[in-house]
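In structure tokens, one chain follows: the form predicted alone.
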Amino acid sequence: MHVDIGAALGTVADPGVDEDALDALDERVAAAHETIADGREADEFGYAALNLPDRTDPEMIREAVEPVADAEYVVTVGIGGSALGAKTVTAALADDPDRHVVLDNVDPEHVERTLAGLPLEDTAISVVSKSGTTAETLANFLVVREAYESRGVDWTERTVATTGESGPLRELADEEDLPTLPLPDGVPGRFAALSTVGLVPAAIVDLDIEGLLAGAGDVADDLGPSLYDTPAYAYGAVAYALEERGASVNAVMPYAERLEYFAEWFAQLWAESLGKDGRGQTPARALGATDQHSQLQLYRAGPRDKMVTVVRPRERADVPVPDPGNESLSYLAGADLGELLDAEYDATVASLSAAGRPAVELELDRLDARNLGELLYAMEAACVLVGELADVETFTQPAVEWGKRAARGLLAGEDTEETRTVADRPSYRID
């Protein structure tokens, strides 16, 4: 992975980071790296996520999914980090990403429509829940199970469970003798894409999970004490510095349809990890070149509170543009779609720079398993670095847990602090 911070420097951008400030920040990066390295060495909670390239056993995953390896489709039942990482991998790498569908919301129409459109006899189920009690996941799983039964399909022969050592899902898996995989110890869900949590669907559709882990391992091995030698830290340090200077929004804009889910995965990683103590960048999602015709107007001419992260693979498929046969379209003659998309990418960066708006470029050599592993791991390492620099608790999510307790209490009819807060929430209706 390659990082270019030129369009975020103070000489061209406002907010921007001048090179003297980067030099001073590099000393803090060195200290943060030492903390991160110590955390990895001790396998501490959260930091353990950065050890996954060495700890994840792809052979164990492949053995667990062997009973459903003939499946034409796979449906993941999970939420948040239990689903986003898995979908990010298959969307980026699968020849037919529609073979993997995700039920990560409890919208009843969406769930019904999704299940109705699947040949369940040819569809594997990957259910993921650490506690085995997550309300959304368990509710959807029960609906999925009933759908299989109603169509005369034995769901127990189609299911792989990834869960903790105890809880209702573990008990069910043991009762039904389901293939079961453990969750990695000390790894929050949003950091678990490179583990059993994120790789089961990829294994079922026979993607290169070994290559994915190898690419992540390359980045892990190259983490060092200077942002000038470590692309992951360069990205994190610049994002932190821009936030300090007023860039409270980080708009992630991949120039590859297959990376659209990556932007969604990044949004959870960045928001849930860093949105604490009154600080943290708000991640926004865009897609190049589509959103050059919509959101770019705001990023270039709106409030100066944003940085734009653009992402692309350097190698693309060749799809020639046919001769337009029209003089006014002669600029397209001899071009292909990849060249056009790269021209749009270059134009976006230049447009932002010309307007003095900060942008950071992330480039992959190509969009394959190894390079995707590099990208995912680098963004996780960057996120951990920002947490160290900002002095926030990167690996917790107290606001999320509050909402979970409130939802469970409402469903159970309990009288708790959370349910009372829900009942007393402000209202000013206009009908």
Ligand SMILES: O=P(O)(O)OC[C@H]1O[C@H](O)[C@H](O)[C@@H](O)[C@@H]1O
Contents of the next structure:
Amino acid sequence: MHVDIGAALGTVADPGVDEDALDALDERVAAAHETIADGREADEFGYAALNLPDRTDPEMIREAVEPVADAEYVVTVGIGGSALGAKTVTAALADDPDRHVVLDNVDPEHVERTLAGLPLEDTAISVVSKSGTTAETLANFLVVREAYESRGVDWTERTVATTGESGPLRELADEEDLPTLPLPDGVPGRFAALSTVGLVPAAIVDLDIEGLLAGAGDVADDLGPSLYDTPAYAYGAVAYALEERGASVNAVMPYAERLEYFAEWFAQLWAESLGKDGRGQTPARALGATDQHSQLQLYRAGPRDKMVTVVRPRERADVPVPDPGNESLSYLAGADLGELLDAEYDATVASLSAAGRPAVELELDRLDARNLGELLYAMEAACVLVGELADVETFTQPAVEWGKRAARGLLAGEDTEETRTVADRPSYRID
Ligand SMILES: O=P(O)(O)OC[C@H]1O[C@H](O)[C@H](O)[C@@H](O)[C@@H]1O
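Hand over the structure of the form predicted in complex with the ligand; the form predicted alone is what we had up.
Below: every chain and molecule of the assembly, starting with the one above.
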């Protein structure tokens, strides 16, 4: 992965980072790197995520999915870190990304419509929950099972469960003797894309999970004490410095449809890890070139509270634009769609710079398993670095846990601190 921070420098952008500020920050990066390296060495909670490229055993995943490997489709039942990484990988790498469907939300109409559209006899189920207690996942799993039963399909032969040693999902899996995969130790869900949590659907649709891990491993091996030698840290350090200078929004804008999900995955990683103690950038999801025609106006001329992260593969399969045969369209003559997309990417960075708005470029050589592994790992390392620099608890998510407890308490009709807070929530109705 290549990082270009030129359009985020103080000579170009406001907010921007001066080179001497970067030099000063580099000393703090060195100290943070030492903490990260020590955490990895001791396999401490959270830091252990950065060891996944070495720890994840692709063979074990392939063996576990063997009974369902002939399925045409796979449905992930999971939410947050138990779904976004898996979908990011298949969306980016599968020839037919529609072979992998995610049921994360519990919107009844969506669940019903999704299941109605799937040939369940030919659809594997990957049910994933780290805690084993997430209400959305368990409710959807029960609904999915019933849909299989009502169509006379044995779901127990089509399901792989990924969960911990105990908890309701583990009990359901044990009751039915389902094949189960273990969770990686000490890895929060949002950092678990490169593990059993994220790779089951990829294995079912036979993607190169070994290449993905190898790409991630290359970045892991190259993490060093200076941002000038470590692209992942350069990205994290600049994002941190820009946030300090007022960029409270990080708009992630891949110029590749296949990376649209990557922006979703990034949003959880950044928000849940860094949104603590009154700080943290708000991740915004965008897609180039589509959002040039909607959000870019705000990014270029709205409040100076944003950085834009653009992402693209340098090489991609191309489609020539047919000869327009029309003088007014002559600029398209001989062009390819990819060329047009690249021109739009370049124009976006230039246009943001011309308006003094910071942008950081992330480029992959091409969008394959290896390069995707590099990108995912680099963003995780960047996130951990920002957490160290900002001195927040990167690996916890107490605010989200509160909501999960509240939802469970409400459904069970319990009287708890959370359910009382829900009952007493402010209201000022204007009907
Ligand atoms: O994997 P689970 O335990 O079911 O959790 C799924 C998701 O639940 C919550 O929203 C957590 O904050 C997320 O970090 C987690 O990824």
